[in-house]
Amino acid sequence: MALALSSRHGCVLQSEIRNMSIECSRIGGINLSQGVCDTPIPDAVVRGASESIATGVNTYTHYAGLFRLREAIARKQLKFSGMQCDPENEIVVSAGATGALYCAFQTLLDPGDEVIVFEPYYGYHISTLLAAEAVPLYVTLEPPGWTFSLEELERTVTPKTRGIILNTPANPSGKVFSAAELSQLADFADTHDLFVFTDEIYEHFIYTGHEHRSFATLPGMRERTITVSGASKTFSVTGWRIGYAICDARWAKTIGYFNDLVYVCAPAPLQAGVARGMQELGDDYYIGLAREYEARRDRFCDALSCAGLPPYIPDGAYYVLADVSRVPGSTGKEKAMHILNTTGVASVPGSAFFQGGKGNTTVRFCFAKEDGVLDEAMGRLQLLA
């Protein structure tokens, strides 16, 4: 038999987000494609990590994470969402939110199980599902409000459907699902006996007029929900890879075992740094974070409008999809490359967030940048006007 790649290799092709980051680096441009979050790390988080390194917190942790971090996560979850969780048995710290989601899929999905995904979607959700040999089913959110149809959900679900992914606030659309929409999804999940995998990594990036509600706090949803979040975005530590899953103890134990198998543990001193941040940073930090990013959103969306790239104003997170219908190019990738080559500003083709050739009239920008960098990018984009 000839040597060959495994049948799984197709699910780990380089993402368009990373491709555009490479293209941006090649020309020395401003990277608004990847959500790397270039803003400063809170001092408490830095001190917590550096002091832990100095005092010897450098070996393996429990496979579910440092207990002090799990305690801090439980306190934070209770404070901000009202959800009570047991740090001993219901929280697993993993290698980022993506790691937590991967371990949850390995625990709860069998090959061939179907999972409903809303599009525009985050590509890593799809890749991680495929790595678990699950089958994504797509339900399209319709702009400008990125709304879904219950009728389409009912047409999509089959006897093989095992779960649904809910990303709120969402990447790339910035949609925050409303209380009414969450209630509809809760009824749907209950009717069809589905797991609900939530990605709530942008939970603190919520803008005026909107409110984040953890899906697990809805009546009857605690048992079937795997709540996934992390510190990457909130503390600007995307490279630290500190994420976590919160769920019923029946699922958490095996999620922890898969976490041990694949990652052993998240980096010990970085876990300690995140724990310190969660312990010391109060309401003012989180409120200030949302207001700071809302101001960035408003300035950036105004600049996109002036450049002739009408934005879909996000409710939360720190991305914005812009209409690039008037930009030269027949595909989303060609349009994104035209913007990059003309202005030196990198975006992501909207087609990276849809299946079936859709999304070619949008690109995604990330505005999680320090003001000076964002100002320079906004000025350059006016070359398209």
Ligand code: GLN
Given for the second form:
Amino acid sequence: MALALSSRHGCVLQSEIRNMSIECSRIGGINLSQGVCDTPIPDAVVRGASESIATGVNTYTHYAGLFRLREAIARKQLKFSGMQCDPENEIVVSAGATGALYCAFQTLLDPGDEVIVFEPYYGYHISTLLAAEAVPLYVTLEPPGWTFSLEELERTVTPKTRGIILNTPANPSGKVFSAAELSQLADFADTHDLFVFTDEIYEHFIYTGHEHRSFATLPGMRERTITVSGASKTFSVTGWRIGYAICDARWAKTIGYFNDLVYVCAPAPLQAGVARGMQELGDDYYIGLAREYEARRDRFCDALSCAGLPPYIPDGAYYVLADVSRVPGSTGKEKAMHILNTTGVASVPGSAFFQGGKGNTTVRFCFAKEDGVLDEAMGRLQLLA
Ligand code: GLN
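Form predicted on its own already given; the form predicted in complex with the named molecule follows:
Shown next: the complete complex, the earlier chain at its head.
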């Protein structure tokens, strides 16, 4: 038999987010494509990690994470979402939220199981499902409010559907699911007996008039919900890879075993740094973060409007989809490349967030940048006006 790649290899092509980062560094541009937040790391987090390296927190931790981090996660979860969880049995710290989702899908999905995903979606959700040989089913979020229809959900679900992914605040749309929408989804999950895999990594990036609710706190949803979040965005440590899953002990046990198998554990001193941050940072930090990013959102969206790229104003997270219909190019990729070549600002083609050739008239910009960098990018985008 000839040497060849596995039949599964197609699900892990280099992501368009990474492609655009590479194109960007080729020309020394400003990278507003990959959601690398390069804003400062809180002091407590840095000290927690560096002191841990110095004092010897450098070997394997428990596969589900340092107990002090799991305790800190449990306290934070209770404080911000009102959700009770047992740090001993219901939390698995993993290599980023993506690692936690990977382990959760491996634990709870069989080949051929279907999972509903809202579109536009974050491509890593799809690839992670495909890596578990699960089948994504798509339900449209309709702009400008990114609303979904219950009829479409009911049309899409089949007896083979086992789960739904709920990313709120959402990447790339910035949609924050409302209380009414969450309760519709709770009824839907209950009726069809679905797991709900959440991705709440942007939980603290919430703008005026909106509120983040953890789906697991809705009546009756705790057992079927795998709550996923992490420190990457909240503490600006995307490269540290500290994420976690919170769920019923029956699922958490095996999610932990998969985590042990793939990663053994998340990086030990970095877990300690995140624990310190969660212990020491108070409400003012989280409120300040949301305000700071809301100001960035407002300035950046104004700049997009002035440049003739109307934004779909996000209610949360730190991305904005902009309408680039008038930019030359017939595909999203051509338009993103035109923007990069003309202005030196990298974005992600909208087609990366849709299936079947949709999304060609939008691109996604990330505004998680220090003000000076963002100002420079906003100035350069005016070349398109
Ligand atoms: N979540 C970030 C984004 O959407 C980072 C993606 C990545 O590099 N995997 O851009």
